[in-house]
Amino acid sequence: MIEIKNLTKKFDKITAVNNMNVKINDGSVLGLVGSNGSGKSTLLRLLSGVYQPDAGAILVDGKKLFDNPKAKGECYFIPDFPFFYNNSTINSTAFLYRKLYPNWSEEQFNRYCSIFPIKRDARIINMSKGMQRQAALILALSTCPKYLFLDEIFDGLDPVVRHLLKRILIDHVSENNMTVIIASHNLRELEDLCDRVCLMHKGTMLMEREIDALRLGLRKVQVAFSEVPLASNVFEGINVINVWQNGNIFNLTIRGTEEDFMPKLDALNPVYISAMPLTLEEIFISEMGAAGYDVNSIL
């Protein structure tokens, strides 16, 4: 398990992350979402303790994971922009984590080898951003971590390798109980792998759930009158989030069950009413537009 507590950092003046709590259950998949600058990268490099916290602690399996090597050593992060020497291969880089990582697989190494269409001799620079990309995931799940951190993973990679990546992810969670935490702006693939979301704001975490709940949560219904009622508050008593209106014609975003807000929206006689849950997507827009993101202005 991973435990985050009061974590704060600090760049000058600028509070990258936030007092920050959250517990991370073993063998589950955990995705970060949030505005440009939320400190999503940040907290990436605070969990493999490539940065220090300036207050608070982040606990792997109950120990403080800052210098120490034996916690490090279960520990695997991605960053946006793997780092590779000018002269590394596939080959070379395998034989320095051979003597880092306890947990290193031969058989692993061999098998993501083939798996991925890269040649283990050449040289990583010269290759492409989704070719670098493979060849950061054959060496990090040949380390078999038992935490695997990655930041915009999906970036650069083809629809292919892209769906044999999540494949790969949800063996390694159920058969290993592996925890993987993502950073990631494509929200759709985020959907399709993550069993629990954190919302990141200004270096602060807005909400943490699971994906399941997050969507009965919040629903986007359409209503439509004959006439629109008078009342200067149409939807009181309605959780109302997102409302925009075109004639006699309303789409909402309601946070709330249908059980909760379909008397009320009937109460209101409207000829057509039709309710949906929202994509992750449409849920991040929503979410941020309550905490004051101004999103209106950037659509």
Second form
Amino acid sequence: MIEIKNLTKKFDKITAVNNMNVKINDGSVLGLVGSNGSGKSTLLRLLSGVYQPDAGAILVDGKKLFDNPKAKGECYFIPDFPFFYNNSTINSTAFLYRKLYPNWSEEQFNRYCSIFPIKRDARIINMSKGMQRQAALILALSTCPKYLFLDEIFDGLDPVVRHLLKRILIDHVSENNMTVIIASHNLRELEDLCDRVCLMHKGTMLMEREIDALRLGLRKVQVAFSEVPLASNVFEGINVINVWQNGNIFNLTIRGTEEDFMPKLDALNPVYISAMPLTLEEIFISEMGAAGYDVNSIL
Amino acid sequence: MTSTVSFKEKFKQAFSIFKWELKSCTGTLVVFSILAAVFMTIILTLCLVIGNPNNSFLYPDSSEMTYEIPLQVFQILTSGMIYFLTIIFTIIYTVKVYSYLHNKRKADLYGALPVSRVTLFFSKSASAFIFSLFPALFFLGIMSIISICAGQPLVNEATHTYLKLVIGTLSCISAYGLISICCGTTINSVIMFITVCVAYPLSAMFVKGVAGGFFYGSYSEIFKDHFIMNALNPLAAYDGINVIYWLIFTLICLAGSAFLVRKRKAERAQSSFAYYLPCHIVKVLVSFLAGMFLGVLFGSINVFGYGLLGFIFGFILGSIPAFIICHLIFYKGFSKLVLTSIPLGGLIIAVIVGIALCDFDVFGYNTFIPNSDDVESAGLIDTDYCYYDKDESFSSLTKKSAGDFDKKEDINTIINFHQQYIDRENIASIASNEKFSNVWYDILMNNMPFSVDPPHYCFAYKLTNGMTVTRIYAPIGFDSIYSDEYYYINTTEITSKKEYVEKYSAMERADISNITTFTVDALKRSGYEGTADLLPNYNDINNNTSNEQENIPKKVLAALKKDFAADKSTTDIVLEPFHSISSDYYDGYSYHNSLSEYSKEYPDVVCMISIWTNNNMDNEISSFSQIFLGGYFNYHATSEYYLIPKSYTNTIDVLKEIGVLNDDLTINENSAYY
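I've shown you the form predicted on its own. Could you give me the structure of the form predicted in complex with the partner chain?
What follows is the whole complex; the chain from before opens it.
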């Protein structure tokens, strides 16, 4: 289990991660979502031991991670731009990892090399962005990490490989109880993969919840009236996060279950009403809007 | 809560990283090997072909030639070539190896590896050491094997190259490693390394120059080849001297690196610095250097009509812009300029106050002569009458001389000579701008590859309070190079004393190998005849000199020393010509006249023994220059003449035994030495 306690990381005057607390259970897939510069990549670097926390602690299975080779041997981090030397190949990099990572599996290595369509002895630096990520994934999965940290891993991958990756990760999680933390702006992919999601903004965690609960807790509701209600507080008593009005039609994002808010909306005598769950992207936009980060406030 | 990793495990990890680094550096290693092998083959071919003793065109008299010289040249050129190639490739490896601290993507890769930061740093450093040294030592080994198989042992230059490379590489890599940890970018690390290597020795030269230029008698050559002159310049370790210092330097750098790398923030990659101390040191060094350059220049050309004012103006004009330029380079802008300018302010104040104190001679260094009542003993060395070994330090020789004379009369004589020197050289009233000019002179002279002006008069006093005061005067100032106005003191009163001769003469101090002329002269003679040369000549040495012949000069010298030590009464007779001839020895006429005079004045004297020494003053003149420059910088340092009375039985017996003297104590004209 990973425990993040009062974690703070500052870069000069900028606080990239501010007093963050979260527990990540083994065998879970956590999606890190947030605005640009919200501290997602910094959090991953802190988790992988690249950065040292300024305050607070990261405990991996109860052990501090920073500069702790044993604990780091259980983790693997693929950054947004993985580094490879000019003459690095998958084989030559595997030569190093084989000695350094205690759980390195030759069997897995051979398996992933055959699954992903890239050559082992080709120079990685000459490959496309997507191929480089696949190379990094082969190496990462071959170390059989207990904790896998992925930063923008879906960037550059074609839909087939994205699908393949998701399947491999899900298999790994279910078979080996691996914990995966993925930072990504590709919410559609996260939606399929993650069981929990952590929403970050300006270094703070806005929320951390199971995706299902998140989806159930928020509803996108369209309400049409024959005449627009005059009262300004027409939706009083309903936990409306976001309202967008187009003539007589209101598009609402409401926190709560349908049992809670439908009777109240019915009481307003709408001519049409429909409720449906939000996509992760819609949840993201509405939550960020609630935190003051939406298109209208930016414009 | 952190778990530990065993040493064996750490070693395994380090070795894995080393092997991985080896793979990434294979290309560079191959290039080094190809270049070294090709150059070595070219040099060997040229040396053997051009130096072929059977080449009748080049060597018509080939019967006496061997491959000795060509193989020596091969060794020297090859070791020199490998030396320079290694330095270049060391720079390439080192910059490459430590770039993991400066590249954000590399920092992600290495920071996430399950290796401790210290293990990672040391395995990277070990890679740099081994990649730099191993190929060089391999090719030097091949060169040695070729030479030894051809029957030519290694010359000093070649053997010294091993040491130079090992010490230089260790020091440079560890210093660059430390700098890399402190810097955020590779370019900052490289700039800082170069700046330290250049700015520190130049700054030290100015400090030494000020000491030599402002404090007459301080003799700043005391720091020649001293580690202080290059303390922060690891490139100087490639000279292969001060080995102990450079080993300590390496250990300090590695220990400092191990401490700092643990705490270094990885996010500092691509920032200006991770730790700011080296930045402040470099900024202050560069400002000091620029300030001193302009300050001493303006001081010496008497800007504002007074040297010190010119210096102050020049120092401020040089140091402030240099500081700002350094700041702009390192910080990529003006941020924190004002905040970091405090050391500059301190530097300007300290230097100006320091130079003013020196200029006004506030502590009276230049005019200090102790009161005879305060002196327990004193010493004087007149280098015209002193044999000194090429490796001997004048300062320690002078310091030791403080105990030479403890009679009040002798102490007063020495103090009187010292006073004469100060008065005649006008040391108390030297103009400010002249002192600044002397700084340039001192810098120039101290950086000549050979000694131009050794000290002339050295005074030493052991005071009653236990302190020892020394003043070592060498000609100073550009005028002294061509001027004959340098004041000579007649120091015979001290230097003709037996105690002096016993301590400082070539007879007592010089090794037989450093004696170039060792002759026995008849006093009654006609023309130039009447001299027996005791040293075997060059051809004899190379061909058929027997051990017995080689030992003869040693025997004569030993007998002379014995007689001189036992002589209680006739010392004045013996030493009479010690000074008078030596100043005229080029003048054949005076020489013969002197001998005739002595024969009349001292009828008891049998002959005169002359001892000349060829004292190579310069430590830097190595066997390389001996081969290529023909020992151009050697010169005679001393020439001594001893009258041998009949009472010197040991000497006379040996001279008779070897056939130089007849039984009637005349020179044997049929002797092999005649």
